[in-house]
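Only one chain comes next, encoded as structure tokens, the form predicted on its own.
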Amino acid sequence: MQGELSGPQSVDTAVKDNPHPRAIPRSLPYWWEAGEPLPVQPLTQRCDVVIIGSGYTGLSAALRLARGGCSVAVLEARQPGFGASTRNGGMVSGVLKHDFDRLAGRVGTDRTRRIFAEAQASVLFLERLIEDEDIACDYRRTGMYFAAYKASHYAQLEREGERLQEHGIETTMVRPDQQQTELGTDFYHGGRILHLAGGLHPGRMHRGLLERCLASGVEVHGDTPVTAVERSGLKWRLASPRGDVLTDEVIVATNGYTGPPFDYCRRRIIPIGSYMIATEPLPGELARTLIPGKRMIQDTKKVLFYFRMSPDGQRILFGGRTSFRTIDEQESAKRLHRQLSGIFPALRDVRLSHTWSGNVAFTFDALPHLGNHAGIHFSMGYCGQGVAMSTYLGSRLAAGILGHADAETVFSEAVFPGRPLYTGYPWFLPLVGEFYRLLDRLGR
């Protein structure tokens, strides 16, 4: 996306004992493309709405607000697109991380049905946005394949698929003996296709949204962290190292990168590191056999893997939570490459071109939340399904500020849950991660 702007820099120096310097991948997202940074502009002193965070949520809200007649400033602590919006796998899906019946047992069948319906609607919203705004982001509705890690997982996928079908969500089972139609490996035991799903280039998607915002009069300021927020009469005063801004409305759209001074949200978000690698271009015939249907892939492990072909069909992009502690991206690349080779033995000697990481924002109920606390608006907590949902809910949040009829969403109805003594630092993740790994080994 904006590899020259910010983030991890490329690794140019080989480890001394490595005879193949090219084998060391660059520590930056595959999606980042060299580009000119946004010109530094004087910070506006007054506007109708200030949005903190320049990812999909913030830009989607900014675009709608600006076209609704508001003056809008987006403030970003690093450079625009630094966070998860340009670090994710580019996978678009219309489901959340919930089994339908288990969620219904918790929140009721009617609300569960509405949650799943809006998850589907988020994909349709994203597709319309890409088409209407003519954003060249390599989007294709490919479907997503959920690969059964254990033989017992196939039956679970089948049962859940039947429930999804009952509620209008199209799925197709792939028997274990049909596995090769979806993946060129015997590592998995069949799976299920979700048809309303696809893939895009997240860097180009972000760039397209950014360009539409700028063309609509939105001010976007990088390297402008917000250090304090306070009431100033009927307005909000936001402080930053570049100056203060007065505004009528404040939106927090920082997701897995939420920090002070937004402690209400920070105490309700669990930032979890996710790691990814990209292979160097593969021989054409090999690339065609790995994922014949070119679908997005996610497996059924608790500590799951997700992977896909790059939009040009030449590389495998492979990700997972290879550690629940912060580790060096070169180390995560080694681990992910071993795991990738376990699935596709033919890739054992393939070199990597890129390695990177980013924060995924989970919530304590594993659902996104949109709302208003003490006069400050927020939308976040997409739990690894944010490409469509963040864009959709950013627009819904803006609709509420504008007073538009389509502002209603089921994700604004529930209390945004926290936990006693949790301050935003997830000290418990290594313990939870090891427990989940144990469940994976047991096939649970």
Ligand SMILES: Cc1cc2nc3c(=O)[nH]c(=O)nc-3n(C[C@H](O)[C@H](O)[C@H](O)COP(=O)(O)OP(=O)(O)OC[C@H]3O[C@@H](n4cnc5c(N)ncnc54)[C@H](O)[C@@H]3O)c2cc1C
Second form
Amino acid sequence: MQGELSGPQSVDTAVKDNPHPRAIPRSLPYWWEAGEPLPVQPLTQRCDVVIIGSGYTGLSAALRLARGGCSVAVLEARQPGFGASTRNGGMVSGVLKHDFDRLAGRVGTDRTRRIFAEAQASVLFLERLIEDEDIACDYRRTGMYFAAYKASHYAQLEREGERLQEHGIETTMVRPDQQQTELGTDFYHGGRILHLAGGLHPGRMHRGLLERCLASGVEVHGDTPVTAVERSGLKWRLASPRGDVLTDEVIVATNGYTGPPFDYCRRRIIPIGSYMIATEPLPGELARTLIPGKRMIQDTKKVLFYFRMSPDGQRILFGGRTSFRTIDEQESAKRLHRQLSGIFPALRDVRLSHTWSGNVAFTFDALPHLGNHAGIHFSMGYCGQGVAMSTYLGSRLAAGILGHADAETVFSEAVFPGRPLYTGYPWFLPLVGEFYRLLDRLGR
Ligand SMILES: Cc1cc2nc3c(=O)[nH]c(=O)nc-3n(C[C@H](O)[C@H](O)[C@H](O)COP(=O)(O)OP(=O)(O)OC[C@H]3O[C@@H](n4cnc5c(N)ncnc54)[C@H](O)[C@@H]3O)c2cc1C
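Please give the other form, namely the form predicted together with the named molecule, since only the form predicted on its own has been shown so far.
Up next: the whole complex, starting with the chain shown before.
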């Protein structure tokens, strides 16, 4: 099992505290390994750019800035890669939380076309990065299968697929009676394949980016939460318990973990917990029959499930927003296992090996935002679809600081919307979540 794992450099204390590691799943992302932490270095006192947050956004920006000649320090509150970048499902796609026509009705056809085109470009960007940097992260362009949760969803998928095809996005419908080529279950009612999509090992992806950053001279400091940012003459002074840093430019790359002192962003981000489980290795024949199409799977529910085989093809990894309140990862494991068994009854008695959760960052317009507020750069709000987008926009952000021609992005054009009285604590989520679950039950 360990050969499969790679990720941040620390084990959750929950694992050490778990007295029955075989009887209940470990509270640990499947992608993590108990590796050595990065050596602690003295905190740099001055540099050209400080990046707050060491996920894909932060590291992608750091790599480009360092290669562009800047001195760069990445400051991370926990271990490097602590956030969503090593906790996700590893599904690479340019999927947006929007139906093309509805978004076009809101922001216009031209902008919608550019938004969809850039979302596709983010996948090509990530694929190129993996290839150019030779990152061993088990990436395969598998395609993604959108499984229709209700029979009525099939027609919606078909309509939306036709629209996507008109805009050059390749899709294929799979009728309910053909679905066994994609999924070994009758739980769903056919679906649609999105061809420009794939799967990777998020821990290895993060480790690869981290290694490229370090090799390019980026300083990455774990256990360094930034607690204040203020002007100091022409520079910025960032405070942390490990000391202060003076810098010319600041990038906030904290996504679903954004807190004080980044109140502008915090008031615009809705952090939502997403939960995942991994099964123990499955018997070979069973493992081969669950997802014969070997694609990444999402269903069409509003409170959706997403699942895939592990890169070694032995386990199923299954995720969802199983609760809109913060819940214990052992409890979320039970719920997810029940839901997984509803889809694949043959998995009812399999053991789980891992259970974990992480924060995704939604926005009030369900679009990512890159920008600059009062001199501080940010990129965030990937709405649960950030593996490709965060890496892509991190690089775009760096291009802007370096004055490179490819800095332009449609995701910097719109106002980053907030809501009156919203300060970053999403008290309304349980209510909204219940409403969405009701819509799912009604098949809307
Ligand atoms: C369970 C789960 C499954 C997902 N599945 C998918 C998927 O299959 N496909 C997909 O495309 N997307 C998926 N996502 C979303 C994707 O992982 C994220 O969009 C992406 O990783 C965001 O990267 P990031 O670098 O912006 O943020 P993160 O990786 O979350 O990094 C932010 C970092 O900022 C640090 N930080 C916060 N505040 C401070 C501070 N004050 N000082 C210093 N550091 C600070 C945090 O500790 C954290 O490490 C999933 C997310 C989750 C949680």
